[in-house]
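This document starts with one chain, in the form predicted on its own, laid out as structure tokens.
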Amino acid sequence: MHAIDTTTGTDEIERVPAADGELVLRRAGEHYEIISNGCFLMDTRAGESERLLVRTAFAALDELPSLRILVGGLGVGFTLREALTEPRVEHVCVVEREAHVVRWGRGPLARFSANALDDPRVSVVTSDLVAWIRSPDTTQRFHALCLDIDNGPDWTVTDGNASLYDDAGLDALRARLLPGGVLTVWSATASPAFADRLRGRFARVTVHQVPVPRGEPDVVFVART
């Protein structure tokens, strides 16, 4: 039986254990929300900044005839769906730590990504991105890394994710890029310190702000080798 939260007007669909606590999938009218340890993580309402995450990468790679893309964090599928609209994309590797998020992406959230997980160009790796990026057994390299696994470099879902955004983490990410490749990172807040770290390791760095209905604009960092 689904539990109705009368204070928020949401319908709890499922509550599951996660790698670092618990995840909740809940419905609010026609939309869905994912909550991590009581903290709002994402929903299906907009997705403009998540789509910008890949559009900016494609714009920086406009001279290449075919593309291999890594999407870090499946979320509700907006980034993956946008990646598949680009005809040059031959492969998208989705790295998602939570198997339940992948299952929801094939279930109640499938319509928001246009069933993107069923596209033959897509492969899914159920793994912690921080560990996977550094794994000596993983040699794959990509034209673009599009990361949305946290609320931002300064607002991580887990403490361990912070190492993805420090100097060593950026070095590991850059090593996964093909020559001329692009790293894009989504954030719910500005992070001048992170932008400075990017500028110390990438040839060109831009910061895009995306207005949202409430609060600070979302931010997409774009860094090209």
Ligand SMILES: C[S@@+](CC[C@H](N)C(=O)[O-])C[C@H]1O[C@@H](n2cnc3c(N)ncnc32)[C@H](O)[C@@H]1O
The other form holds:
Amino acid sequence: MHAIDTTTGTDEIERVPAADGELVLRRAGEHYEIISNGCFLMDTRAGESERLLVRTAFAALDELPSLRILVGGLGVGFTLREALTEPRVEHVCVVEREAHVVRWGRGPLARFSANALDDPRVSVVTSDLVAWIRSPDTTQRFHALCLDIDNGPDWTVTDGNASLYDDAGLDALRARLLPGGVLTVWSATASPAFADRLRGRFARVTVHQVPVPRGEPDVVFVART
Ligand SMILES: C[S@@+](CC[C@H](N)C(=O)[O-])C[C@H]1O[C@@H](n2cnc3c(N)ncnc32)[C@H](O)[C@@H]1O
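What about the form predicted in complex with the named molecule, after the form predicted on its own?
Then the entire complex follows, led off by the chain already shown.
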């Protein structure tokens, strides 16, 4: 039986162990929310800035006829779904740490991604992205890395994720880009220090703000090699 929280009006669907804690999938009416260690991670309601994460990358790659993309992590699949709408995309590698999120993406969340995980252009690596990008095998490289694993560089969901955004993390990400490639990073906060760090390593950096109903705008950083 699912536990209904009378304060939030949500229905807890699953509570599972996860990296450094636990993950909860809960339903609120027609929608779902993913909570990581008590911290809101993603829901199925909006997704505009998550879609912009790939649209800005495609715009920066407008002269290339075919594209290999990395999406990290999966969440509810809005970013992945958007990536697959681009006809030039020939392969999307999804790196997602939590096997339960991938399972939910094939189950209750499948309709929100239009069954994106079943698309033959998609492969899933169930792995910690922070470790994966540092693996010595850098033969797998991409035209775009579209990253949304945290609430932003200044607000990570687990402590270990912080090293994705430091100097060594950015160097490792750059090494995964094909020539002319682009890195996009999602954030719920402005993170000016991160923008400066990007400018120190990439030829051109732009920052896109997406207004949200309440609070600070969402932010998408776009860094071109
Ligand atoms: C905010 S959600 C992504 C939302 C996604 N852009 C969408 O459109 O639904 C963050 C995702 O990153 C995953 N994640 C967090 N840390 C990770 C890591 N170190 N490696 C890979 N995936 C990670 C989470 O499990 C979660 O599925």
